[in-house]
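What follows is one chain in structure tokens, specifically the form predicted on its own.
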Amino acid sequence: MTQLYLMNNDSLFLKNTVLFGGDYNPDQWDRETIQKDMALFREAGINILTFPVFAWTKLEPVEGRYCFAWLDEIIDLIEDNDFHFFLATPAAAPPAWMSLQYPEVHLVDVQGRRKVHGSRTLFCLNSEKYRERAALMAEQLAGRYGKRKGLAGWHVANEYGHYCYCGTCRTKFAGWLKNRYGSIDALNRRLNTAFWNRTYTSFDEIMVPSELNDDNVCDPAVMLAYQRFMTDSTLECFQNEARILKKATPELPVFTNFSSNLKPLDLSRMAEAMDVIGWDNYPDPGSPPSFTAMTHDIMRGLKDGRSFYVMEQSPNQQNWQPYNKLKRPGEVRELAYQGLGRGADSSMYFQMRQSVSGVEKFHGALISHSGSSDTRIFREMKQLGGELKNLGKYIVGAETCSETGIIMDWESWWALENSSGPSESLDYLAEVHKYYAPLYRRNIPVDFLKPGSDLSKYKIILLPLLYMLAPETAERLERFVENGGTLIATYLTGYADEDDRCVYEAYPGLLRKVFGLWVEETDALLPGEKNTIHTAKREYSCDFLCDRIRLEGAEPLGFYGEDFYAGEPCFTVNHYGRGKAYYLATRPEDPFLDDLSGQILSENKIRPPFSTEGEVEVSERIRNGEQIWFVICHDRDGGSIDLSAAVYEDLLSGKKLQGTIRLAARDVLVLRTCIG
């Protein structure tokens, strides 16, 4: 699965090479300010630049005129300096005199209101004339630099996930419906529109589902149906300019990249179009490394656990928190050998050099504000930057091996969220990461898979929360239990076909005899509300839904212990074929969930690579045969690893290590075993 791309000199392209480097925006510069950049890249270490994101007004000051000298000369001192570079089409932000020419390319909020000029993403994706304008680009783009020898790949616009409502869409989206469904009566027998009379007789009364009539809130069927068609139009956008890059010069990768609000459009559909994944990973100061690691990991698993590169990460503060805090010294480090170690084959930042001015001025950068590279910021990305030289050979399209996965299913996510009740608590990704956490925490590899994945080679396979289940998901689960397979699921598993129609046999519905019961009603517990669960070993609390199950041969390992429904079961195992089904009525503590990690991981021999204390995070690649894994002391106390009697190299030092190595907090290692 290596991902090796051939340059125009047809030498391969950084076969062996860590990309360093991110975005720059040397439109916004004066040539005396770009000079002393160079210089302060090499000290640095950037071996690639993402630019030109958001010039398309420079690029393009009039309909029709190019001008490209300004580009030319850039491109010219970078390849000079011998940087590679992705070059961005600047689609993302339409210039002012289309807005003026043709105000239809702008995107009508859910309000109803149709946008002016002013922020980037406020185009309609649908719009045939900002489709038309950006390819004409991406055409002109492709024809003058496709052969630059620093040319690495193509960066399409930036983080899609907007929608528009507007009447170009609502045509589009109608069409989508009629292809989707056939004929109305099949579109209103799907979407159960009797339901509050929105039967419709044509597909020229559809509407979009809107705050004007508040089926974004009302008709979670119809909500579902726009955010499909949403992804869809995004697909078609990307394409639109991805299609021409590609053909001009094919040997080179085409992606966007991905926002770190990974909700909005399905990425798994997303992925199809593109050569690699590339993501923006800005975790929020609060957030447990576990979540960054689970997100990484979502990533590698969009293309089937082929690596991925991070496009954008803060290498400093980031300034659209409430409270932007600094990072830490060490912590910019920590956090890029963390999505190294998961599968990226970069570490990129947003931004190179501080903004003197707008909403991103304060957004942290590798030169800041002051133009010195005597900054603590600097010196530490220059570090970094040195020790990435020498990793590339080691991890450049290496592999991540697991035998547990987890099932994630974006239109689950949406159903779930779309619906009233059963709890406005409700988080899809809080939920996925409460389930992924106890591995992490074992330093056990987990692998994100579509509901559709080949499921052979895994030995344990989550599902939580996958709400909607069609046949085809149903009957690979039931193969994977049959075969010997450890499936665990959750409340609100296969309630919902795909439509969001809920089953007409009990809960869960196509999984029922794989897991042996079935669910009468479901409890919401308030915020603060809390029941327990009784096992044969200790008492555990749990809290944000009980179902009420009904058991049809599973057998039950847990009780609730408070309300009118104390001393029914609330998790269970059923024996199925040569596999067992794990059923979780409510959500349990942390330490439950830990136990019962331990417990299946050993029942199916699994086993982390190394004895650790405190938070340590592993995390193994391979490449060739060779493993490298990499440690990283999240815990502020410090921790350790042990690593027995075997040598190993890391690579990071060069030094020999064995035995039990203490680690102070943000200490890294890349480990590989000495040979001889």
Given for the second form:
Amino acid sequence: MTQLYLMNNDSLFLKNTVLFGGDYNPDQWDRETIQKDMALFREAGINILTFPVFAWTKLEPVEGRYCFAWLDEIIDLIEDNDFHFFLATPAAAPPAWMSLQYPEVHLVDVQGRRKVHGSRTLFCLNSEKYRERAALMAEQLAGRYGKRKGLAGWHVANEYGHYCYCGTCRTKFAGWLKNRYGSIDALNRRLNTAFWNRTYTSFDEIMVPSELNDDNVCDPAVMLAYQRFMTDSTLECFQNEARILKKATPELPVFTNFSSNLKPLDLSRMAEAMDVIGWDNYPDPGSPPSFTAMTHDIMRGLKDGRSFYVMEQSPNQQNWQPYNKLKRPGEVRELAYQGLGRGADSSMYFQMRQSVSGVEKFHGALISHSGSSDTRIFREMKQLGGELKNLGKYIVGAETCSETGIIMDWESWWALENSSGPSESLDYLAEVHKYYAPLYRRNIPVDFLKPGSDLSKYKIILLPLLYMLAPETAERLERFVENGGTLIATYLTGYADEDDRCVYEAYPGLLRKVFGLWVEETDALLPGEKNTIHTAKREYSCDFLCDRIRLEGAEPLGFYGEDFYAGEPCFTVNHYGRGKAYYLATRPEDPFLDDLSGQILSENKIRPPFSTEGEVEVSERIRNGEQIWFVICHDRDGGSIDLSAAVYEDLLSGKKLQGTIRLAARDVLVLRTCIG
Amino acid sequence: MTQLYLMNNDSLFLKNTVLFGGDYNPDQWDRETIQKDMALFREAGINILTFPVFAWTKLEPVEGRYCFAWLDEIIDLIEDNDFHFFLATPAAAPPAWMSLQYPEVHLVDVQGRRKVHGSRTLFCLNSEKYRERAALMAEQLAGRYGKRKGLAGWHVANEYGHYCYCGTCRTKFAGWLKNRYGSIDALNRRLNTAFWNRTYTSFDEIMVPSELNDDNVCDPAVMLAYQRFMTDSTLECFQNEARILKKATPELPVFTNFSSNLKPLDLSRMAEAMDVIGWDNYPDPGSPPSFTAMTHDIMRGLKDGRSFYVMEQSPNQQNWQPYNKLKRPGEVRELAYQGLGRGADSSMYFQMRQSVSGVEKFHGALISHSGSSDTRIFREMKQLGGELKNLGKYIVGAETCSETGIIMDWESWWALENSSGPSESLDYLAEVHKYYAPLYRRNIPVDFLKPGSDLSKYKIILLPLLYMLAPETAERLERFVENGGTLIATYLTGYADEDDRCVYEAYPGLLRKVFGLWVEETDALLPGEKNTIHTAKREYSCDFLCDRIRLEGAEPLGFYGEDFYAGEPCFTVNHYGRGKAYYLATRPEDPFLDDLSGQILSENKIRPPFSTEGEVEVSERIRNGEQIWFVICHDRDGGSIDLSAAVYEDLLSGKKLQGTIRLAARDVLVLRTCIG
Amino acid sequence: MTQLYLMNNDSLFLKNTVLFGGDYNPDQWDRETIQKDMALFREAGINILTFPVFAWTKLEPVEGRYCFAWLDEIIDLIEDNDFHFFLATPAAAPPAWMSLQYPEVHLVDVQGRRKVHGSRTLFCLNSEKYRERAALMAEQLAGRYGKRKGLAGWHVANEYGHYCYCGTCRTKFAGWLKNRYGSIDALNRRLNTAFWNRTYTSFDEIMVPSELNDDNVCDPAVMLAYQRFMTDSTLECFQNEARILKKATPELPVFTNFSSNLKPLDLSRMAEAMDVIGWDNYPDPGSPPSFTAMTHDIMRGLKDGRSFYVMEQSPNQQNWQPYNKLKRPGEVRELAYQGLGRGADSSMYFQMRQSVSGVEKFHGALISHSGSSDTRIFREMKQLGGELKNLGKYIVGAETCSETGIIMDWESWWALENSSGPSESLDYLAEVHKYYAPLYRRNIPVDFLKPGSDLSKYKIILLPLLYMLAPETAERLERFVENGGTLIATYLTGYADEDDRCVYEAYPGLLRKVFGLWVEETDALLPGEKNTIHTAKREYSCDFLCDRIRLEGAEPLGFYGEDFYAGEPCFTVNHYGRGKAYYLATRPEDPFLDDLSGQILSENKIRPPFSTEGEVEVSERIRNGEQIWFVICHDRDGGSIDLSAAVYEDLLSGKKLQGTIRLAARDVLVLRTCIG
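Structure of the form predicted in complex with another copy of the chain, please, following the form predicted on its own?
Below is the whole assembly, all chains and molecules, this chain first.
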């Protein structure tokens, strides 16, 4: 068990319960509706509700005058119905009165415009007034509800991830830069401001990178600094409330829900301030199961393997996709178990009841506009709720055990996508997924690591596009290989230092010796353009980027087949210490990666838990030494799993299983070994 | 005769003349050119001119100092040449001096920027200064020209349809909301402001929905309110001038010309203030004849069947299309008669003479840059002018008689297209056209009705996507069916009340009983994705949206053929009272609608006036009991009409016709029954 | 020799040296790096460096306090290494301290936003403070470095071409208009402001055409005026510095580097202020060699045939393309000789050393991030440097001799692309290239002429889309034809006067008599839509625009094959005086133009210097009567040139050549006749 926080009242709730429920907006409903909802929630097996996410004005209709009576009543009702709740601070959407009295609480957008009251999340992260009022609200909530029996934790604000470009932020950014670089000379040197005469003579001259100076696209290093600063500003916003809530209720978890748009904030830094990771799982339409799996794995990695909460999913169609398809029968359940199998301790949903108006009025809900439980979705949710009741004691807080890791780095992500060149097709997360997917396809568990993570427990480390490379990371990687590890890196690795200054010597910089090569130049291929990789065994296609590399000890394993660099090496291995360092100078097609991962896993004696056919995902969680396997058939044509001789119990059906099990599309098994 | 207004001088002019002429800009020309133009106008058969639409500064070069001498001279000349004219107020484009002295007369755009002098129609609809000066100008014009013999009516401003987002509008919008909702609590409740904490504590906090708060896309209900408010503001602008003109010349029609972009203003409300409907017919390139026919029918419906004016068409190419094609030989005539056949009493054009410079310098004109009458277009216009001379006594003010109606609703249009979800492909007007076209293809006359229209004279009512449904409308529709009517509704009907609040019970809300079903959920199909409808007779394809419906008495007539809801009903009829209520849960391909309309028309004993082959449009107008039929061959391969045994006179050629008549492409007949 | 300026110190340098080198940014590097660079430059054969383009703040860190010590040191070093240099004024990127103290030095963009410090070239061209500081800086530089031995000339600012829309510009624009038109009445008349009531009563009412009044797209004539005004403002900026530099060092050339985006500034006017033309050659990816050739020819034409400098090219990949491909082996050399063959006296590069960070950190350089000379690109540049050493005395200042000319006109370019209609596909420069390319394909030299150029030396003049036509130009063209010349014009010729007012009589206006026809109307074809041209010999396709023309003496040579104007003439010749005037009423496919140019060249007895096969470019330069031919094989499959019986020396290989020479892809020969 890794849940560090203690529970205040019925401590077993969070420890042994798979949370099932989600966002509820009682401030939108009359008492009669809320009463009906309670009955429907009981029927569906709901055990947790998150609220009141967007009710600041209702809680504080005039500056400093608080109205909690309505919330008291709702909490009474919720507790009377034996539900728990995450109490949300309403900080994501400040009141209209605040906008009017203090226009500076609104953000200035990247186009240079001060916003006015309207859509949520339009506040300036650095506004003192905003922070003052948010802190006072947190104090009120903590004082009034901190001891409530149903309170399971604190949900701060909602889906942080916006930037502000106002004067306040400018001043604070200048201070942040001063703090980071010490002097204006150091800043000039480390940000290479001589380029295009950005040279500063004083911190007063610092501007934020926006459309007002084009630095949002024309100064990648300053933009990177701003992304760091915005992460820090967001962290301060969170901690501004969290430290109050924590002080009042040290035994309860305090956290926020991360958006499924992972990029704007460095979540590896945000994670440090969270008691537990919460995130909102909204897969893009057409996105493959492996991508969602990867995102769960990323979330699990944020706190070094700790289990996390899925705070939001849609029980049915969304409203903000171009074409909002219904969730297919069984799809809600399939997605729920995918999360649980990869480290989630909850399956929570936006939303419990569909809003009657507003921009999300067509977003799916447990209870639709019809208000009825006689719907397909309600029945599917109810089935799920029933199943989850029994799973808590097997999986809550359970861990995943992995011998392979991927280093993911928000700062490399930002720097690469801030970059003008080499290719506008560069999509860091898609690249990470490209290298993750072959392991996923083999049901090999993978841990997402940070550049600073301890690598000693791993046999294989993937290093996709680790563009920025700190000396400590390079040293750690070098030691990893020396000690027998297998390291696999790609193009765009080891280019720049922490200020996005490219190395003076050739790429991959500090890893040149480990990989035994340097990169002379890199060709960008047009969309659809291909080259080929010729290995001893066969030929594969490749695309995107083609490094021309110069070997200094590395052994070439693959060669380009086309273009003026045909015959030159594009895939190499360097035996370094007791380990191996592979380098991919171009982006291969998937069969190459499948063959490569097959070979490397086999060399490292890493095997999947079961043999499967079709697109069948298998994941594993371990609690108190007991393994639980989640088997999910994503294949539209069905698939199978071979349990061979051992006997397993399916915790969902209660059946005993053995041998080869056929699985229909969206079938789920949750297996434990039968003792004896 | 439904023309209610009386004529001041030669009252027979408007009563018996098909208006032929259009926009003329004498303020752009020297006297010599204008003199030449008069001769060319006489040659072409012109009888009416509209001016001076954009001459405010020339009429009032300094605030309060008016210069009418030049206009006097032109009007003398026009009357000397026996032309009539619609005198235009120049209110669409305020003077540069006004912009400089009173910057607040300029609108603030949706991006939050105050405009400056330049392109037309950049004024704030709610500017007091603008309204003051426009009213004083109207007073001057009315006083000076109200008694002129050639004056046929007043043309106010030009193509209203812009929005403003300035501080003045904000204040007035707050007042408008207060007036509508009474209290801030009522507003909060009815606009569900609790969603995302838009909750207001005072009307001072109201903002306009713009890019400054994202409410233009993020608050559909507020956006809907703003669309209503902008319609009301525009109406006030119009009436600000119209009441003065009306007072001075109660016997003359006062109106504006509606843009062919119908969406921005609720024309059903605008129409109430017009003495006659005028509109500008600029079909999009590639738009089918049925779409233009529909727009004429919509215009005819705005004043419950009253004839209207086509104020602008292009005599040749336009300049503001991406690719400005020449009007093909005969196309000008084809379009002119299409309008006349569907309720127009005019065929007017922008423009009489082509501007030598400015953004529309390449827009076609009766008189092109060549200044010559030796052009194809001049000859075609002259032929048309000659033909129209004889038609006035048969068609001016004539009516159309229809037993089928379509309910079209600007507020549903706005609300549906403001909506995020279910599908970004939603195009309300294209949907209305989809359901209109099968009747058009059969030459069945259709009346466009408002939700509040009297339905008692109709046998068939189409109800495409009537998303917003007032209780009175629902009751009227219920009574219509009870009394034996046939009602055909589609997906997205009956979802919301007048504030865009979705129904608490299931859709189609108040019509659930009439249709005998409810909608459980709606699937959005991707572009190109199809499902199928299986009826007893055959199979059709369908796309866009697929409701999953639950029958409560309705009889299923068609079933889905694909997806997880295959076999579920998607086309139903409910026998209700003495009538039938059909429900289409998905969007069928055209053959389905052709078959359906064939069957329903036959059940209701509605037949087209003549049998035709090919794309041949037939429309009918009735004046003093005499029927006139317009027969237009849109088919590039020609077509035919079967007049069978009766003998008709073609008013254009003077020929007597009988039996089957072959028609070449763009051929036109205007038929009356030969007596005896 | 046409180089008019004298050299200060070693005057033979510029007279006999092909310049090889380019932009260097010593302000970005430490002393050790610069020392290393000097050695690498010597190794590569560099002879010229341009700097310090972006070092204003380093040179003037506080207003009025100058720091030149660091630059002194670098110049010492450069002179010690026997390099020459173009000293750049740093005016393209004012210091951050200036932005802070004088925000008005920043431009207001077309969206109406005042910029702040960041990306380069964000200054207001009309800012007095900017000009004051730029002039003082120029004074300092001239005073301190004017006598330096290595100084070869002055490079002012960098790639002018931005516009400003601020209040200062507005005031100056009003003054500019007053100066041009004299009175507000004249302005109203000549800009036809009556259209849409732009009518002005005072110059105070003038606004700049921007998104704040939509005149950037809605008033083509005002936009044209603004394009002229921005050109004038830029000229003033240049001359503000140039007059100081010129005064200090009258013997040295003063110039700027023109961007490869030719459109924003009227380079034919800019050229007047330049001592020599410099430009930056960055061919778009996929752009054919003929387009780059044309741009060199345009540059040569700017000063009536004078040789010019290529100031920048990329030695390898760029960073600001969507997909930045490596320069292929030999491509740098191929491009270098293409420029030299068409009039360049230099092959210079951006950049000598790759920046370690900043938006262009991935832009190719002689010295890449690797810092090594052991790269493909360094070796290719070094080979080129070696070759160029010997060429100076043959080609520097050499001329090209041509009997065909194309009239290119920035004002027609602007006016046509400002226009709404007839077709949004209109791309003036692509049209010019369309008519240039057939001559290029035959290796016929072409001079680019201005509307005001002397035509007497030419046999053939092409007149593509000369939309604006001054009476003097018309007269000159008329005389050209009368005197026996062959004139070939196209659609969109002779439409408008210098204020974009269309002719009162029909197009082509003043050339109606010369071409013996008038244009009745013009049809725009959709993308992909075609018509056909039937001539006596064969049929060709055509597209884009189809004029319907009316002959008044011209002889029809080709007829439309399709549409309602099938059978009407679309290609004519008029015998006028002793010459011929051809008119193309539509845009033909290339084979038509190849046939037409073949016939006309033959009639005029103009022949290419050599016969070639494949895509082989041949160009010629003449110095002191000696001809040098540049032969470049652009064909990926190779080609050949037939030197027939004469013997030539290839100045690159030193070989004697005769008869048919096979050329591989990217092969280059530089030939001179062997004497005896």
